[in-house]
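First, one chain by itself: the form predicted alone, in C-alpha cells.
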Amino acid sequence: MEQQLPAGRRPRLVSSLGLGQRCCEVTLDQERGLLAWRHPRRGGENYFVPTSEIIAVEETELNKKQRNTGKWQKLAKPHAFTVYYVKKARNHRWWCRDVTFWCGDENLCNQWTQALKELLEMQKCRPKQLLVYINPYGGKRQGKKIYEQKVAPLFSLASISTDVVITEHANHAKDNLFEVNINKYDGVVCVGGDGMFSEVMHGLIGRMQKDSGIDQNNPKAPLVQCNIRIGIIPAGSTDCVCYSTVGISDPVTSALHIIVGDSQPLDVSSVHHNNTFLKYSVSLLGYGFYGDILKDSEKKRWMGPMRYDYSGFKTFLSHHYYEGTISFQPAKHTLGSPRDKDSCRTGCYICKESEQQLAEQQKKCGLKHEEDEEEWKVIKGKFLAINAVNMSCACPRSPKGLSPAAHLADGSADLILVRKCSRFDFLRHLVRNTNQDDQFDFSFVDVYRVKSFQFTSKLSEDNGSNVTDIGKKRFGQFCRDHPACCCNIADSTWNCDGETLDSSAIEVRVHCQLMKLFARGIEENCKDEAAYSHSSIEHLL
C-alpha cells in the first residue's frame, strides 16, 4: 500500500509485510527519510532508523526454514530484503544490525528495494573511493588485522571501494601523499593511532599547501583549508583524536561514522621556530611534565605501551620545574571560555558562532593588521607544566580529558599553566584529570583561551635564541633567583601530539577548521543500546 501525497512530495510507503515468522507494518518516509516498524514481537517495541544511517540494502534470498514457518509456508516463493543500519549503544558505541522483511508480492519488494536504493543514492556527502593507510607496526601490531576482520567487510558491504597501503617506514604515508593522485579519493583512511594519524594529516595539508603555493615556513601565512576528510581506525597504544571527536576507540563505531559519510571539521595549530616550520597539532603540546614523559618513554619502547605509566611514575617523582616567558593573543572571538562546562558535542553551537565571529573579525581588520596591533599578554616565570590543547584530550584514563570544555572547531586552543608548587600539590592537580572535578580550581593553574602564543625558556634566552619573542622584546629579562637545590640546567621537551619537538623556544598559531574528519563530534549518550525503539512510530503515519 502506498499513501497518496499532495503533488511535489515524495511519496510514503506503508505495508504489512513479514519479519521472521509474524508479519508488520512497515512505513518509509521518504520526504523526512525515516524507516521505522513495529516488532511483532519483543513487546511490539516501535523502532525508527534514518535513512541517512542505513547502511546497505539488499535482495535476500530465505533459507528453507523460514520459509517452512508461520503464514509464509503457504507461500510458494516468498520474496525478501535486508536493511543493515546502525544501531547505537551505550558510551557512544555503534553497531551494524540488520532486519530482513519478507513478503509474497515480487513487485512490492521490488518496490521496497528500489525506493530504499533510491534515498542511499541521495546521500552525496558518503564516500565512494577510500585511500587506506594501515600502520602493521603501531600499538599491539593488530592494525592489519582490525582492517581486514572488521572494516573492509564493512566497506566492501556499504560499496565502498579502496586501494590499501601497509606502510613499512614511518613518514611513508606522508610521503606517498605527495605524490598520488588526490583528486580521486573521497577521503583517507589511517589504521593506526594517533601517531599514524598526525603523519595522514600532515602529508594532506602539506600536500594542500604544495599545491596552492602557501610557504608553510612563514608562521603568518593564512594556510589553504584541506576538503579532504580523514577517517581514523583506532589501532595503536593511544587513539586520543579518535576517543575525543567520537567518544570511543572503537575500530566498528570509527569505520561506520566514515561509511554514513560524517563530517566534523577541527582546528590545527602550526608550530614555528626561527620562521622555520615544525610541526601542525591537533590534540597537545606539552613542556615540561608531559614532555620528559616522552622523552624519557622514547627510550623504553621495548616496554610497550607501560613505558608511559613507568616514565609518568618517574617523571613526577622527580619533580622538575622549568623557567620561561609565554606570549599570547587572547581568542576574543570565541563564545566559550575553558571554565564554562560548556562541553563541545555534535553540531556545536559555539564552533559554529566562534567561527562566524573569526571570519567577520578578520575580513574587517585583515589578518596582519590583527597580528600586528592586538594586545599580547606576557606571563613569566617557573612551571612545571604548560599544556596547550585542541581538543579536550580525553581517553579511557581520563575521560573529561585535560580541559573539558576545550572546542573542536573554535579557532581557539586551551593554554594551561602549571606554576610551581608541591609535589602534593601537583599530585592533586593530576589526580583530577581522571575525576568529575575541576582541574584548574588551584591558585598555581592558570588557563587561557588563545589563539596564538610563543614560548622562550630561560636557558634558550641565555643562549641567545633568534626566536620571534614578544614576551623578551617589551618585558625585558626574567628574574633570575634559582635557588641551589632545584636549579635546572637542561630544557625541557614539547610533546606535540606525541612527537618531539627539536627546539624549547617555538611559535604556535591555530587555524581555524583547518581540516575535516569522518566524525560528528561527541554525541549525548544513547540511554541504552535499543536506542531507535523506544520512539513512538505513530508520529510517523
Ligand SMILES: Nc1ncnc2c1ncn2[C@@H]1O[C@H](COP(=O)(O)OP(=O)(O)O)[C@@H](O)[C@H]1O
Given for the second form:
Amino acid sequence: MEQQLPAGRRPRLVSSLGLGQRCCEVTLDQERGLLAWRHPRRGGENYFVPTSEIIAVEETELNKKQRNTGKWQKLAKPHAFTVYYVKKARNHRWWCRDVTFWCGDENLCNQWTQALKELLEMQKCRPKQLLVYINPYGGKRQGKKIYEQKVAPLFSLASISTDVVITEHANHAKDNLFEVNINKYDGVVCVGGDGMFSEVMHGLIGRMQKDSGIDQNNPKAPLVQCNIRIGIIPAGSTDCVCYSTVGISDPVTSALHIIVGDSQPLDVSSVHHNNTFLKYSVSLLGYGFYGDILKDSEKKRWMGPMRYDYSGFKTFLSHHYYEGTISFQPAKHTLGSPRDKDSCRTGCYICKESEQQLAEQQKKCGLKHEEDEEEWKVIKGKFLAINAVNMSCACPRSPKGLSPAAHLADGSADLILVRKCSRFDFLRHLVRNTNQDDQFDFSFVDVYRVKSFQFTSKLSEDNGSNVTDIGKKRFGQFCRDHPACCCNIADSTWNCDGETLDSSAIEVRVHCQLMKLFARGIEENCKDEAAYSHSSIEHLL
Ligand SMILES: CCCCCCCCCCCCC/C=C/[C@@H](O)[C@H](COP(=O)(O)O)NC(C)=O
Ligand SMILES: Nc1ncnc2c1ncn2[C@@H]1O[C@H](COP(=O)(O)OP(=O)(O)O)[C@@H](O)[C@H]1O
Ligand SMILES: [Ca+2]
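Since the one above is the form predicted alone, can you give the form predicted together with the ligand too?
Zooming out: every chain and molecule, the one shown earlier first.
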C-alpha cells in the first residue's frame, strides 16, 4: 500500500479519517516530520503538529458510548488511534492535547500508528530514563502532589521510566548524585525551587569534576562540561531559573519540555574564597539587599513564599549599605551589552557565537586554560546592593528580570552595582525591576558585563585579605552593641541562588555553557503565536 519513492525519501501518508462524528483529511509528511489535519467543525481550522512536538501515539479502544452515537453505529468494528501533542498557548504555556482519529480499515489504522511511532523513535534527543528528586518542603509544600498529579502521568504517557527519590533532608539529592550509577540516566529532574535546583546542579557538576580528577578548590581549574541535562519542575518560592529559561513557571510546560528532549546550555559561575571552593551560581549572586532578604527570610520559612515579601519590606526599611571593593574583568568576547534592547531568546545568535568561540578554544588548548592577562577594573564604594546575574533572573515578581538583556549561555554575567542613595531613589530602582521601565537609568546604578570578578568588604580589607570569621563576628557584635552606628560596618551575606555563603570576600568566574537544561530558552512572541493562542482558546471552548 505504501507509495514507491526514490531511495532515501520517506513517504507521505494522506487518508480520510474519522474525527468525532465527521471525516477529515489527515496528512503525515514523514520527510518534513509534520502531522496536519483540518478540523471538520470549528470553522475548518487547520492543525499542524511537528512530530518533534508529538508526545505519544496510542491505539485506542472506543468506549460503548462513543460507538453508539452517530457514524460509529454503521461500522461493525471501528479502529482508532490517539495522538497526544503539545499545544502552545499564551505566555509560553504548553498544554498536552489529544486527538483521536478512526477508520473502518484495521490495516490503515495500523499503518498510521506504525508510521507515527517510527517518527517518534527517530527523536534521539528524548530522554528514556530519568532520575527524579522531589523536595517535599519547597515552596508551598506541594512538590510531591505536583509531581504525582501533573508530571508522572505525562512521563508515563511518553514511556519515560523514572527512579524517584523524595528527599529527606537538605543535601540528600546532592550527596546521592555522587553515589548513583549516573550513566544509567538521560537526565536528572528536580521538583522544587531554585535552592533545590542548585543542590542538584552541585551534585551533577561536582560528580563530573570528581570523576575527571579535577580539583574544584582551584579557582583557575578548567571545569569539565556536564552533558547530563537537568529538568526543573517548578515547585518552589521564586523559581527564577525555570521562569528565565522557559518563560513561565508551570509544571506541565516544564514536563513537556523534558519529554520532547529540549536542550539549553547554561553559564555557571564558580565562587571561591582563599582557594577554597564555596558554590556554583547560575542565577543571582547578590550582596547587600538580596543577601539580607535571604538571611532574614530563612528564619521565616514557615511563611512559605510570602517570606520574601515580608523580609523584602523589612530589609528595604533597614536601608543598610556596605563598603567594599569590586574588581572585574569585562567580558570583551561577547557581542552584547547589558543595556541592549533585545533579550536572549530561543536560538539566540549571541549565545551561539559564544558556543563557537568555546569550541575553538577547546580545540586549541584542550582542557588547558589560557592564562588570562586581561585588564581588571577596580571600583571602591558604598553599596546598597551588588548583584551579579548569569541570566535575566526573570520570575513572577520581576517578569523581565534583574538584568533583562542578560544571556543564558554567552559566558558572561551582568554585574549591577547600586550605590548608596536615598530610600526613595532605591525604591524607584526596585520598582523598575518589577515593571517595564529601565532599572539601570539612574546615576547611582552601574551595570557591567563581566567574565570574572572579586569582592572584598572594607571590613575584611581592614582585617587583612585573609579575613577570619572570628574577626567578622566580633565586628558584628561591636555593631549591635552600638546602635548609634548605622550597622554598615558589619558585613552582609552573599545570596547564591537562594543559599547563603559563609564568606563575604569572594572570587567569581563565569564558565561558559558548563551545563545543560531540558529547556529551549524563551520563545519569541511572534504574530503567529497571537493567532495560535486565539485558536487555542476556541479549542478549549
Ligand atoms: C520593597 C521590596 C521590593 C522587591 C523587589 C522585587 C524584585 C524581585 C526580584 C527577584 C530576584 C530573583 C532572583 C532569584 C533568587 C532566588 O534564587 C532566591 C531563592 O529562591 P527559592 O526560594 O529557592 O525559590 N530568591 C530570592 C528572593 O532571593
Ligand atoms: N527533605 C528536605 N528537608 C529539608 N530541606 C530540604 C529537603 N530537600 C531539599 N531541601 C533543601 O531545601 C532548600 C529549599 O528548597 P527549594 O525547593 O528551593 O524551596 P524554596 O523555593 O521554597 O526555597 C534547598 O536548599 C534544599 O537543599
Ligand atoms: Ca550569561
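Remember, it's a predicted structure, so these values are computed and weren't measured experimentally. Under this definition, the rigid core comprises the largest set of C-alpha atoms superposing within 1.5 Å between the forms. Positions refer to the first chain, counted from 1.
Comparing between these two forms on the rigid core, is the C-alpha shift at Ala359 2 Å or larger? Yes; Ala359 is a residue whose C-alpha shifts (by 2 Å or more) between these two forms when the cores are overlaid.
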